[in-house]
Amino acid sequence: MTALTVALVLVVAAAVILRWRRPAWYWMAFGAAYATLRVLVRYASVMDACGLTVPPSRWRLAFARIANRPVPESRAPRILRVHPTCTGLLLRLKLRPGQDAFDISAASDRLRHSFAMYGVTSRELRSGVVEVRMTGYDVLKRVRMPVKTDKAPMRVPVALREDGAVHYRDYRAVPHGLTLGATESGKSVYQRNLVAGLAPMDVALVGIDCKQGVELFPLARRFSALADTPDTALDLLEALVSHMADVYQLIRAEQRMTVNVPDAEIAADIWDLPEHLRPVPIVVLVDEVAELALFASKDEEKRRDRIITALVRLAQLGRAAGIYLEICGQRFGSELGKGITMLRAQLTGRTAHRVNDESSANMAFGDIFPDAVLAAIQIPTDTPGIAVTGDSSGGWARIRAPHTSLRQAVNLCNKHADRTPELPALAPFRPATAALPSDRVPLSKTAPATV
């Protein structure tokens, strides 16, 4: 056996092992180059087989007839760019006259089979230009977030999309969000990733966790206010409504409505204010909204109505005041009482983990994108963290957040505890926390007490 043969066998063995154990490494080492070559070689025939070609134009037919040449073939969209990424390929196409972006989107499953890729999605960049994103392997099986992500205020990289792109929770673009999911579906991990992403930012975190605080109170050092009972949650929400009114008074006082101020500089929300006057933005996380909406007596019903009214006010008016809602629950339907559907209509961002029935998925996507309902109910039970996300624009995608343990989230919140702002309106709800232990204190078990 020659040295060349031995080297070839070793390379093939390494490729097989990498594809089995480390698909991302395999893709970067071998898969990207092979897939690029495969796409370029098969491109014309695949486009023709998938019905993505157009017949030759009249002037080409006339020129062929005059020159006594063969009839020109149908033409596929022109390739503008082929760019390998760490998860797949980016193919930018210039559409021919008579084609539209829906043609590419409708043929995405056929393109996936023809090009032997794991997944294919497309989006229109501008008129006549479509970007086709292909993934070479299952990026959601073992989520690895990229080291470098886009940095922007109130924009959190929270999960990875099935096409390999980073999914951001952008509070300035989508102020309020709803997260649904059954027990053990990964909803709590998704929430931890949100807190972990917000912890290093200049933002106040407010939590409402009526499960006696087991989810959010371990992260208390980074929270400006916490509530663990419906009674405390009512007082906290009404304090937030009062704080919102004070912020609007500040905006009114600093609107700068003089004639020599450009329209773009007139203040309409906190982000138009000068930095030294800008109130700190607030993200309100509600862990289980059903605990705020259920009641068993007349007094609890009155409390429930006040809670829902406060949430609706914050959802309708809170964006300009820098107050953003992140509401989680297992179900969020009209059976929770009056005002619930009005509140749900204000929650633009929708994320659904595995649900127990189709009606729960309809609560999230039935009024936005019916196809996402089918995707949500097909999430298997053995893949916690897989979710379907969408918004009122009609687009949706499958995502998965990286696993973040409670200890990791606690350590990150403790690290950035000095960033926790103190808001006078929320001071009564500031969680009481003990001082952090010194580095010199040994983390050993204490001796048992003796009588």
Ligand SMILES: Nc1ncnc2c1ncn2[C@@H]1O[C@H](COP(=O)(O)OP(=O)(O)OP(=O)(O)O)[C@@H](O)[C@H]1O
The other form holds:
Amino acid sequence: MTALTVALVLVVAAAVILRWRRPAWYWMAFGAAYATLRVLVRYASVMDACGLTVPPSRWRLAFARIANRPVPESRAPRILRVHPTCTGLLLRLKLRPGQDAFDISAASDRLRHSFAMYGVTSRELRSGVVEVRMTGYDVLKRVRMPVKTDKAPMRVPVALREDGAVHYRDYRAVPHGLTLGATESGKSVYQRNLVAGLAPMDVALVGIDCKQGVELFPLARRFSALADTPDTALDLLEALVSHMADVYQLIRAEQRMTVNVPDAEIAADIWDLPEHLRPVPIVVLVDEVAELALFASKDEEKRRDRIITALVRLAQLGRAAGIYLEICGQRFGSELGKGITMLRAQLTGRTAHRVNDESSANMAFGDIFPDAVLAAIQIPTDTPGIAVTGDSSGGWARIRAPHTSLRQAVNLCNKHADRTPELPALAPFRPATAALPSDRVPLSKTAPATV
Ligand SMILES: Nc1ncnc2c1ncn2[C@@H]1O[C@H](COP(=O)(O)OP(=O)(O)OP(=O)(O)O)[C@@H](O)[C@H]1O
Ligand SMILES: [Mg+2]
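The block above covers the form predicted alone; next, return the form predicted in complex with the ligand.
Once more the chain from above appears, this time first in line as the rest of the complex follows.
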């Protein structure tokens, strides 16, 4: 055997092993180039076979007749751009007269088989231009977030979509969110990813974790306020409602409504305020929300009503004051009592992890995306973390957050502990934490008492 044959065998063996064990690496090393070549070479014949070509126009036929040339062939959409990404290929197509974006999306399954890709989706970018997004492998099997993501305030890259795009939780576009799912379906891991994404931003985190605080208390260093029982949750929520009133007073004081003030300078929410006056935005994370709505006695019922009222008020009025709700639970329906459906109607962002029955999925999507209900029920039990989410384009998509362990999230929160804002209104709920080792003063000096 010559050296060349040995090298060739080694490369082929490496490709086969990578494809089997590490599809993402295989894609970047071999798959992307091979798939680009295959798409370019087979493009015309595949489009023809999938019924995506148009017959030649009259003037082309006439021209061919005059010039005594053979009859021109049918033409496929023109390729404007082929762009390999770390999960697949992006194809931008210019449609021919008579074609529409629906033709491409209707043929996406045929294109998937013909180009031997894992998944194909398409969307219209502008009139006549369609983007076809192809994935080379199952990107949700082992989620790796791209290194480069969009950086914008209050926009967290939280999960990967089935088509390889990043799913963002954008608090300014969708202020309040609801995440549902059966037990062990991945809700808390999703929420942990949100905390990890928010930790480096200028934002105050407030947590209510009625599972005795097991999920959120380890992340306490980055939290400005935490509650682990319904009693403390009530006090915390009422403190937030009064903080919200203070923020509105501040915005009103800043509204100089004279005729000279240009439109853009009239403040109607915290983002219109000058930076030095702007109160820090607050994300309120609630895990196991049903615990807040359950009661066993008359006193507990009164407490429950006050909690739900405070949550409804925060959901109704919180956005302009920079207070955003992120609610997680196993079920969130009318059986939890009055006020729940009203609160749910305010929670625009919906995400459903695996659910056990249709009625739970209906709580997330029944009123907006009926076919997403079916997709949520079909999520298998052996893939925790896969979820269905409503997206900004008015449709829905399957997503999965990366598996961030509690240790990784704790490290990140500790690293950004100095970003934790002190909110006077929430001071009584500030979690007690010991100083980090690096912050400790040497023993020779008088050590101040740690909070
Ligand atoms: N995105 C993910 N990728 C891989 N594994 C995951 C993912 N999300 C969750 N898991 C696995 O599923 C387990 C359960 O997840 P999690 O604690 O988030 O469930 P949960 O829905 O909050 O459950 P519960 O309702 O009991 O609190 C985790 O320990 C983890 O091993
Ligand atoms: Mg949980």
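Because the structure is predicted, anything quoted here is derived from the model rather than measured. Think of the rigid core as the biggest set of C-alphas that the two forms share within 1.5 Å after superposition. Positions refer to the first chain, counted from 1.
Figure legend: rigid-body motion between these two forms; of the candidates Tyr34, Lys141, Tyr118, Ala182, the hinge maps to Lys141.
Rigid-body analysis of C-alpha superpositions between these two forms gives a rotation of the smaller part of 12 degrees. Taking the core as reference, the Cα of Ser114 moves 4.1 angstrom between these two forms.
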